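The chain below stands alone and is given as structure tokens, in the form predicted alone.
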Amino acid sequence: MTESNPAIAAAVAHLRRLSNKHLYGGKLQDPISGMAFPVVSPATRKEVGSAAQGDAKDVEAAVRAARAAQPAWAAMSPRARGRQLVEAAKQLNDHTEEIAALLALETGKAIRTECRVEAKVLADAFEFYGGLGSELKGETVPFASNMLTFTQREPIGVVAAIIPWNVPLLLMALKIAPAMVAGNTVIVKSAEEAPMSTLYVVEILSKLLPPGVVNILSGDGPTCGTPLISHPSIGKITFTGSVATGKIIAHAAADRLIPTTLELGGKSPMLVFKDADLERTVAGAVSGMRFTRQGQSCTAASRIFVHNSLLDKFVQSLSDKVNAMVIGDPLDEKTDIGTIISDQQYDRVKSYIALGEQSKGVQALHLSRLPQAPELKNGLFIQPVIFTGVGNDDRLAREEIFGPVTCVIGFDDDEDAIRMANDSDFGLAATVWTSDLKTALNATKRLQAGFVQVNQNIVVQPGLSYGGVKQSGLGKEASLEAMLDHFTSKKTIIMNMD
């Protein structure tokens, strides 16, 4: 890695400047405990900064700032709030390269294929929600001729947004942008593995928005997250992460009877029917498995069901495509695939690969080449793996691995493919690949997933309602309905005209 690139040099400087800091009340703040934890580059395993370790005292200070700012922010007209978010989008666009480099440094994601794309979608999300301020409107209700009955949308208050490490910028934006446009103030709890890029983005926002409207704390779940979700002044929790943590948050929200949105895990099926366009489908599998993100995505196509008439050609073509991808330095523009995020996740993924290799009848195809550069020898790089011969009841096909590992499973009967796709604890996303309209409509109607695509496998985009069923979570994100349903409360007002 080198600092000769101005954006990378700026990112390194931001890492140093923002180390051991929270941000609330419009200012960078030292952790009250004075404690911090290291931020490590997954590509080199070297410390690149440090993050503040938040605790209950930091939570109290951040909540106090958010609560103080909320009445004036809510009193501002919705379109005025929206204009501030649109201006924020412009500022974020101006800092795309620095944000992308910072994200690559701390997450190990490739800057060209992942980080720069995420930085741009981050700005797009703020622009999208900034334009929706005028949609915060109520309804008139024809209840009785002598009564004027109407509803109005009101902000909830202070929102806690807890974000993951895999796509931290986009998922933060999809939580805090609608919350703020709706008149709430927010406190972000960043992921321990990726705290710095989100802190930098919040710093940019805080220079444009009134102090206390947007705040961010870093720290682990028990020490920082638990006092945040338990604080009596938090009126709403929105979370993306594991099913296990989601259940803890749901219990905490239930104890206080406050609303929560949960976007949890996935084991997303990809159904390739016999009339599918093979070339297009293979390209969709490459993008859909999120190989450029090392498969660290809850929508990754980690179960690919292929009609047996196409199975061998599909596996060969997919292998060829992935073999041609470059694993390497996340900051190198030639790199397609970066690293796994952490030692813990690396060990988890490797254990699943070992499980598959030891399973009877299962074949493992290890693809692409690990980087050979001396400075990357200790990096958390893993070759993508395609498993064949896996049964849909096997652990590889049932449990979320969150790594560059997919199972290709053959089928003869279309009904059997849909049955296997639905035979899962998860129901986040699915894709259907076919040239037949009837086949597509039948599959999309019957698949148990909240986000279903046909002949494409794009990532979450602002404006498309996104969320799952079953163990994949509660509620929707990324849309107008997400703002209205999850970040406002509806008040009914009845005026007797007699």
The other form holds:
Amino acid sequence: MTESNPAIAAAVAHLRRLSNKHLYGGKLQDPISGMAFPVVSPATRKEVGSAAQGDAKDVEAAVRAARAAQPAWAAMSPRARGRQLVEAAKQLNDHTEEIAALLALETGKAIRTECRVEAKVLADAFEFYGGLGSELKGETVPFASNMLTFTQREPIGVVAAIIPWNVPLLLMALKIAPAMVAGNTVIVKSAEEAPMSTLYVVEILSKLLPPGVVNILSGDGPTCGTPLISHPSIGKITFTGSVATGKIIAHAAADRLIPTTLELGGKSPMLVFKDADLERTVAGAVSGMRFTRQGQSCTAASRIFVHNSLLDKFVQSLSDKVNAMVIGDPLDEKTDIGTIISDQQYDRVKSYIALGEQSKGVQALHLSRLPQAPELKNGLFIQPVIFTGVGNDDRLAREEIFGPVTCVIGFDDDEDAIRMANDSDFGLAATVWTSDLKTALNATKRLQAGFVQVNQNIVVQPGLSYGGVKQSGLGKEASLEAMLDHFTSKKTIIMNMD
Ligand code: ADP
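Having seen the form predicted alone, I'd like the form predicted together with ligand ADP now, please.
What follows is the entire complex, opening with the chain shown before.
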């Protein structure tokens, strides 16, 4: 890792400067708890910073700041609020390199294939929502000729946004940008594995927005998350993370009858029918498996159903492509695949790989090569694995592994493929690969998933509603509908004109 690169050197300096700080009320703040925890690079295993550990007192102070700022923020015209977000997008674009380097340092995601892309989409999300202020419209309702009946959309108040570590910047933006344009103030609770890049982004935002509009606390779930989700002044919780935590949040919200948006796990199927264009499909599988993010994605194509007539060629060609990918230093521009986020996740992914290796009839293809550089020898790198011979009922095909692991499962009958794809607790995303329109339409209609693509596998984009069904969650993100449905409450007003 080279600190002679100015963006990396700046990121290292930000890590020091922002260590042991929350940000609320427009200022960096020391933790009232007096506690902190180390931030460790998963590539070098060296401590690169230290994050403030929030507790109930920190939550109280941040909520007070957010509550104080909300009425004046809500009183601004929506377009004026939006303009501030568009300005924020420009600032974020100006800082893309530093943001990307910081993200790579703390998460181990590769800078070229992941972090820079995420930093750009982050800015794009602010620009997108910044332009939607004038869409916070109500309706006139033709109720009676002597009554003027209309609806208006009002902000909810203070929104808690709880985010995970896998795509922390984009997922934070998809929550806080629509919440703020709609007139809410926000408190982010960052993920303990990736607290610093989000803090840096919130610092950039807070220099442009009125104090208290955007606030962020770091800390673990029980100590910092619990007091936040149960605080009586929080009017809405928006969350991305595990199914287990999603249910805890839904229970906490039910106790106070407040709304939630929950983006949870996935076991997303990719269906390759017999008339698929093989080359295009293999390229789609490479991006779909999200191996450049070490498979740490809820939408990762982790079950690939391939027509048996294509199976051998597909596996061979996919293996060749993955073999050519470079695993290495996340800050190196040549690297395609970085590290797993933490020891805990590393052990978890390894245990699934061991399970596959011990299962009868299952073959494991371990692809690419681990990095050899001495400074990376303790890094949390895992060679991508493609399993064949797995049954759709096996744990490998049912549980979310969140690592660079995919199961390729053959089929003869198209109906079987759709049935197996739907036979899952999850329903987040799916892709369909075919050159036949009828096959494509039949599959897209019948797949139980919130985000279905045909002959492509792009990631979440601002403007496209994203969210799952079944255990994958409740509600949508990334679109206009997401802002209107999830960050406003609708009031009906009836004026008697007699
Ligand atoms: P993962 O297993 O991917 O880390 P989690 O669901 O545990 O997913 O974490 C996602 C986010 O939820 C993190 O910011 C984490 O700190 C937070 N979190 C975990 N437990 C709780 C909780 N009980 N209350 C509120 N937030 C929590």
